[in-house]
Amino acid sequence: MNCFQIIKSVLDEAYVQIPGDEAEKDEVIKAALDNLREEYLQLLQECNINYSDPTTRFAYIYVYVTSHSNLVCNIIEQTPVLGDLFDKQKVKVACIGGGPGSDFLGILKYLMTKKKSPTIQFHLYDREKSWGESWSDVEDKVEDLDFRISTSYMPLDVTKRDDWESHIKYFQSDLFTMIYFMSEVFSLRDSAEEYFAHLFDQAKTGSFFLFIDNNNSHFYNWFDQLAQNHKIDILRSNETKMKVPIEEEKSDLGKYFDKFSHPKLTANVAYRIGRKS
């Protein structure tokens, strides 16, 4: 399975949603790409990214989901205890801040690469409900899928207790993913801390946590401290650089690669794999 091919089909749908003719679309997309890069340099202080804007969602998918989904797949491949989880008949995955789709797209690639076939449920939790449109029919975009998947999207703002405290079913998930999410709420951690403490406390015994984020000690130390305080045993920990694998062809992004140059191909990443004791 090639993530870039699936992302190309998602980009085609997202491109149509952007108003204007082709030249106008391309101009605002290039501006959104520049804006995202600038905003991500400011995550320690604030995050003002508006993902309700279809142009911003297009830019994020093009530049970052291409890379982040492959990170998810590669890290699972390198971690047998996590890969073994997908030998079960049924697996439930809760993607916290997973609206962009990196979490479940990376897991799909892993399952298809390793020819594993659980019945798998993905529950995507994200404040921006518009992300749900991008991934609701992803199974129709994947050829020769020999296992059953379901995806559901639930709006959730981790900074508002009234918004998250009514969600309880996902605590029975086998795996919780946090892919470049904690860095986006870091500047709001005084409001978000209670949510993560609640999540780690309520997750079922034996469930796994997959944290992937920027290689910045502020972000991974926050996760590490939460894990230490809430009985999450860290099974694997690393800070390193990782590249998109060679089987992913940039040309599969079609006209978008010609228009908008390089997606993110190398990541300076910190990741943690934890298990609830």
Ligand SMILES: C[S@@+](CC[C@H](N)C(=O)[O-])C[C@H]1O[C@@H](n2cnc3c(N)ncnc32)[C@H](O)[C@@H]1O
Contents of the next structure:
Amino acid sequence: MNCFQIIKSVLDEAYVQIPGDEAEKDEVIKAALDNLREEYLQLLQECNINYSDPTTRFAYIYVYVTSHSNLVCNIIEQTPVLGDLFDKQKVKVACIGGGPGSDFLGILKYLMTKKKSPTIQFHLYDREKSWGESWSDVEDKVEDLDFRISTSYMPLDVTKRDDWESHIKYFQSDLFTMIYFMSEVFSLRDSAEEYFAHLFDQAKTGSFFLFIDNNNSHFYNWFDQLAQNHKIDILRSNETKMKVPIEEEKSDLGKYFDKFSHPKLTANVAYRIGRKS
Ligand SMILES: C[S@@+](CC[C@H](N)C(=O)[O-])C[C@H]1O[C@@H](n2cnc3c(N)ncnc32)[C@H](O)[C@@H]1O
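I've shown you the form predicted alone. Could you give me the structure of the form predicted in complex with this ligand?
Below, the chain from earlier opens the complete complex, with every other chain and molecule after it.
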């Protein structure tokens, strides 16, 4: 399986939602791509990204989901103790800040590449509810899927206790993914800290945590500190550069590649694989 092919069909749907004729759409998309790049440079101070805007969602999927989904797949491939989790018959995954779909698309690619076929449930927790639309019918977009997946979308803002405190079932998940999420809420950590402490505390014994983010010590130190305080053993830890693998063909992005150039092809990442003891 190749992520770019699936992403292309999600992009086609997202493109239709952007108002205007083709030239107008392309102009606002280029502006959104520039805007996202600038916003991500200042995450230590603030985050003003409005993902409810369809143009921003398109730009995000084009540049970042293409990269992040492959990071997830590659890191699981390189970490047998995590890959073995998917030999179970049933696996539950909670993707925190996972609305754009990178986390579960990366896992899907891993499963199809390794020919593993658990019955798998994904719960995507994210503040922005319009992401739900992009991935609600992903099963129809993936050819030759010979196992059962279900995806459900749960609106949840980690900075609002009223929003998160009633959710308890997902503590039984086998894997929690936090992909480029803690950096996004870093500037709001005074409000978000309680959520993470609660999640790390309540996660079931033996569950795995997959953290991937920008290679910046502010972000990974925050994760490491939480892990240390809440009995999450770090099994693997790395800061490195990773590239989108060669099997992903830029031509699969079709007309968007000609219009908008490269998605993010190299990522300077920090990642952690943890297990609740
Ligand atoms: C940079 S994206 C990462 C998405 C995905 N995990 C990936 O790697 O592509 C950050 C996500 O966090 C969500 N988000 C931002 N603030 C949030 C909050 N306070 N609570 C929950 N989700 C939030 C955004 O809607 C967005 O989907």
